Structures are given as structure tokens and as C-alpha cells.
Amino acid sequence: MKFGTMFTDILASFFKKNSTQLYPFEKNPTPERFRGNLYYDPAKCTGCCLCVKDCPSKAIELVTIDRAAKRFVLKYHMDRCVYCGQCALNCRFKCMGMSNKDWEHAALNKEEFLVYYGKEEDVREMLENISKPPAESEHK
């Protein structure tokens, strides 16, 4: 490329618009129909597990607290998700769905990406029984 022809080019975009946009600061909305994070709503669970079945990355998993109560907690792998909406369209209860509004996520641990969805004391009380060391036999 002789100097000439790169230096008009160069003069010439100074004074063209620019082609991309300043995306933290400016952003297109996003369409009705986007797949973005994964929303679930407690109360109206019945633990069938179809959305376990059906997710084909494993990304869900159910934990049954009490299944007479409907106590359940959804265990959610972001990393794993691949926004394929089979949750939620297999949902029979219509407890769970993908937002269009939260969709933005970047983060530095990958334990960032593990979310529990429930009640919260549903939610303590699963994590107590992981983080509890299980019981020793007695039979030496």
C-alpha cells in the first residue's frame, strides 16, 4: 500500500461516523423474544423434574427439600446453560422462564455462575447439609 493512499484513508475517517457503538455507555434494546437468564418462581414448582429432563447441557438440577410441602431448590449452572429455553417451554406450571433483560454476565470466579433459586430458608438449608461432613459408622 503506497503512503498516499493510506494517508487518504486515514483523513477520510476522521470525518466518517463511527460504524460501532459505544457499548457500555450505549445499548440497543434487546428483542421481546431474547433467552437470557433463567427465572424461576418457588411457589408454583411441583417437582415433576421436566426441566431437569429436558435440559440438554445440564445446567439444572432440583433438590427436593420436602417434596409434601413443596419445598424444592433449583440448582442453576450459567456456565453450563445454553440458553435453549427447553426449561422453560417443558414447564407445565409455567414456574420458570428466560428474561430478556438480564442477559449481561462476565465475571472473574466461576462460582459466579452457580445460582440457587428458592426460598431462602430453603436455600441455607440445603447448603448446611452439603457443607456437613456425613456420619461416621460406627462399624470398625
Contents of the next structure:
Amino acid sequence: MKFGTMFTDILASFFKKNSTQLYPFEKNPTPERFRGNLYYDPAKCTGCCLCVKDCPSKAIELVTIDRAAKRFVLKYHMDRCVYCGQCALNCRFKCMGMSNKDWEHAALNKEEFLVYYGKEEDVREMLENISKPPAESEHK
Amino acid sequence: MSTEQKLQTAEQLLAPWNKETIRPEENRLDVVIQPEALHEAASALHEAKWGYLSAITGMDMGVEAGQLEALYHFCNGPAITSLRVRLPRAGAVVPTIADIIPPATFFEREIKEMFGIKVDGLAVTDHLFLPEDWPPDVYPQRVDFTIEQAKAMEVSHADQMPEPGRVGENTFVVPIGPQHPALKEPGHFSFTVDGEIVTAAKMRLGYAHRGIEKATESRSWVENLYLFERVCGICSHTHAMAFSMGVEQLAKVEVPARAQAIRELVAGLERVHSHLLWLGVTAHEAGFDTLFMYSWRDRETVMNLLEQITGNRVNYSANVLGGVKCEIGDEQSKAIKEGLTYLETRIRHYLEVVTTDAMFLNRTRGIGTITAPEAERFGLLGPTARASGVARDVRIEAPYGAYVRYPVSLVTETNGDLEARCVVRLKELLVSCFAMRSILDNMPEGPLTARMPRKIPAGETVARVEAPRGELFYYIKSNGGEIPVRVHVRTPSLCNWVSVLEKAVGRQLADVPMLIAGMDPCFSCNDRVVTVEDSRTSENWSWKRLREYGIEYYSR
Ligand code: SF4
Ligand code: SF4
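Got the form predicted alone; could you also share the form predicted in complex with its partner chain?
Below is the entire complex, every chain and molecule, led by the chain shown above.
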């Protein structure tokens, strides 16, 4: 039986630097494999939809504008995503991945969590199409 | 005794009631029996000390079949004998076996509410996990109960827990929870106290019930993997591993050796993080906050390692069906070894602290002692059982995956008190660290995944994995489609609760938080199958008897 068995630990800590960080001014670097936001490269995509099929939280939708011309838009519901990485694993053409840089989630409204990936004109075209017949492809 | 011999013994024991023998898998024996014979058959296995009752699975065979099934799984090393009772959908009745095997109470109450299998002789009639005002004759896990029906269900969630306050001359009921600053997760306890001494303990869980088992029945095999990972936020890997193992067994897919080694490695790291977390919580409950803060600081080391290897700190998502996602290269291997070196010195230090610190020992030595026969009787699992000297560890009894190639040694203690539970867990970590090093030094080469079919062949399987808290039991059934027909999960905390309630009675109220922390409870994981437990369900002690027990305990 002893007293103060952890006294040396406390003493040693007096001579250590503070470990609290001044977030958001100072940020802990994320490891390379960290699974942050999904990114998507439409240039390599074939539109096979394997990524969409296994997404456990139905967080991604692929909108094909023109398959032959490889015009795809990926709707990514960041707020539904559970960051499991299954979509990126399923893609045989490596068009997807999880970013280790982009991971901070804070927004004032939910809409900001819906992200469209694709060529700018494709996204524009798709959004215009959607706005004609009211929000048809939204939330199945 | 080999697995085959064990199964033969079981078959002989059950011969008088056997209606049909099925061998679904090499290590399993299913014996179909009549409901009337259940009690005798279960006692035959129990009396012959053939393993222990691990779980009771309820199943609905469908409206056309008009049949329900209850499977009583007994595990003995790798051998599993299931008593299969077939029941009509209307008027299904089985006799209780809780009088001979007390932990069966939880399981029986689960099948009673979820499947509408009436259990004859069950001492408690309150609702176990459904709200008190849930309509009778609605059984949520039957196949014809749809999610739409659940949404429309109007229940007020009003629980009928005893009113707090004075109940007798000197007795009070002290309610704790469901929302309480001292509880990290929702649960309701009511302790009847006479002065400082607890004379009765009751609890109700279910505040975090998510209906995961039902939800799996409408999701694909791959989607379910991630759902199961979220059963528990602490042992997420073990759940995903148990589910993948089961699905791989059904699909007869051999997981590459390298993937298995990585699974064990991640499981080892997870055990370190889980036990250090537990150590901190226990220390905190004992008022030893220095130990709490330092053990949690050191836990960061292992959390960072997990993040570095898998990409996430909680739901690592290291598994895929058929293998793993994350490769362990030289860089990771070096980082893990460095981390382990640091952790090992710290764990040794904590081992010294918990066995020598005078203040802490006052709160742990000789408190909440569970003897080996009691541990067996309560059906305890994992470190809680091992601290009482019961050698129950799936990694050793029925090695799975990489545990065949990189075995771990068994750690047991004999005292069965809170101190022993601390010691067992810490020593176990040293064993795990040793195993992780040997994996890193002898990592098999090869691919990380094997190809999995989308449709899983029809069949039933059982996957058992040693989670940080004890044996985790998965029962999986497929009918050859893209989604499972039934997945039943029995988490270890469910079996360990009884240790708290049994042991609180007769102790000071101030010891209760320590007793709760001592078994490392995980509310959310058993809330999938929620429990309400009355400490005396098995024996129905009268208040007088409890009081006598309390007085007797303290005058000893
Ligand atoms: S990371 Fe997982 S949840 Fe998120 S989009 Fe991909 S598959 Fe879906
Ligand atoms: S799996 Fe890859 S190629 Fe197929 S649709 Fe998804 S991103 Fe495109």
C-alpha cells in the first residue's frame, strides 16, 4: 500500500508544454489516410453506379446528363454520409476518394451540405433541369 | 475433447427428446425438440456442464409457414449445440429455463416481446425493452411488422418506474437516470436504500434503442456491415468483424491470411483503447481523477494510431466483406511499434498504481466480489468473468481468424473483486501488445481481400468474437438473396448487468457507481435488445430477506 502513486506523473507534467491547441488558428495535421469529405473526378467516371449501390446511407446520387460524352454530376449529401469509404472502394476507375484536408463541417443551413460535383456547365444544366419540374430528383 | 466428440456427447445427452438432428455446420449441432421437453433438455445440458447458454435467438419463419422458432444456443469451446424449438405463430409458448440458468431471463424476455413467444413461468411481466404502453399482440420483429407500422405507432413512452421518495420507515428509493450527470449513457436505476445500504436494485434500459436488428432486414449485406459497426462506438471493429466473419462463413470465402492478421491487429488496438477508457471511467467513479486523466491522455496514443492506420478514430471501417481495407506498410508498422513501446510502459505503471495505491484499493479491494461459481451461474463473460477465475475467452476457447496463428494467452485472476477486474484488464493489454508485436514481425504476405458474391448462399451461421467486454454472439441467416433474413446480435454487456444488480444489494450506495463501472457497461450496444432487470427475478427475494442479507453482509 502506497500513497501518491501518481505524484511523479503530475510533477513531470509541470515541465511539459501545454497540449491545448488554439483551434481554428492552429490545426492538428490529419493523417494521410484520414477519411474526410468525398471527392469525385467526373473525367474518369463511366457512370456504372457501383458507388451509389453500396452506399449505406444513400448519401450519393449520380445524375447522367450524357453518358457517351461522359457528362455526369454527382450529388453528394455530406450530412448523410457516414464517411465509411465504401463508395471509393467500389469504384474501379478510382474517380473517388476521401480527402484528408477537407473535413471541417459547420454551416448555417442544411443546404450547404448538398454538394454537386461535376463540370461547371453540367452542374448548371442539371440545376436548370431540376428547377423546371419542381425538385423531382430530390430525396427519394 | 475434440469438437466432434463434444457434439456427440451433446447428442447423447439430448437423445431422449431429440426429434430431428441437423448439422448446419461442422462445429454445430441443431437438435429439434418439442417445447414441452425444453426444460428437461436444457437441464440435461446444464447439469452435465456442457458449455453455457450463450444466446436465445427468436425467428419468424413467415406468415405462410405459420411458424416461429426459438434457438437456444449452448457454446462449449468451438462446439455449439442449439436446441431448436418450433412453435406455431399463434399461441407460441415455451417454458422458462431461467430457474436453472438465470441469465436466460434477459433472452427470454427479448423473444417474448419481439416475437410474441410466451414464456411460461417467467417471474417478471413488465416490459423489457418496448415502451410500457406498447399495444399487446404487436411484435416488432415478426416479419409482418413493417417499419411503416412502427412509425405510426402511438406510444407515450411513459415509463412506470417506482416513485422516488420514502417507501418505508427508513427506506428510500433513489432513482438515478435516465438523464443524470453521473451517467454517460441513458439508463434508469432505482436503488432502494435503508440508510446507506442498498436493499434492492432495479434497472431499465432501452433509452437508446434503435431497432438495428430489424433494420438489417431491409439492407444489403454490404450496407449492414456499416450498420453493425455502429452498434457500439467503442468496439465498432469487433462488431464489423463478427458480422463479416459470419457472412464469409456463409459464402464459404476464405479470407486472406494478411487480412486476418490486420483484423487481429486492429482488434488488439481497439482492446487497448477500450480498456484504457474503462480504467479512466472506473478511476473517475472512485474519485481518482488523476488516474482518469492520465489514462485518457495515454489512450490518445492508441486513438491516433487507429486513425493513422484506418482513417478514423471511432468507426474505423477497417473491414470489408472478404477482407480489410487498410494495408499495414513499413511506416504504419513502425508507428504501431513505437506506440506499443510507450503504451506498454504506461500499462505497467498503471498496473502498479491499481495494485498499490492505498486510496484506490480502499474502493476496489474486496468490493463487489463475485466468486467463480457465482460468475458461472450469472453467465458472466469477458474480463468480468475472468477476474473471478472463470476461463471464458473466445479467442482461446474457439480461436477464430488470425488467433489461430497468433494466439493470446489467457489472463485470469481469482479474487473476483473490482481490483481483480482492473488487474485482469491491464494484464490482458500486455498480452495483446505482445500478440500485436508478433503479428507485425511476422505479417503474412498476400492480398487484402477475397472476392465476395453479392448474393450470399442460403444458410445459417454463428460467429463468435471476443469483444473487449466479452463474447459477442452473431447469428446470421440468409436465404440466398442480397439481404439477410435475420441477424441476431447478443452483446456481452447484456450478460454482465446481472453482476451489478446482484452485487449492489447489501453494499453502500457510494459503491454502486464503482460496481456499474466495474463491468464496463455499454448501454447502447445492449439497447439494441434492451433490458429491464429486476435483481431478484431469479429468486424473488422478499424485502425482508434482502434486508437480512444486507445486515448479515455487514456484520460478517
Ligand atoms: S463514404 Fe460511405 S456513406 Fe459516404 S458517400 Fe461513400 S459510401 Fe456513402
Ligand atoms: S463507381 Fe466510379 S465509375 Fe462507377 S459511377 Fe461511381 S464514380 Fe463513376
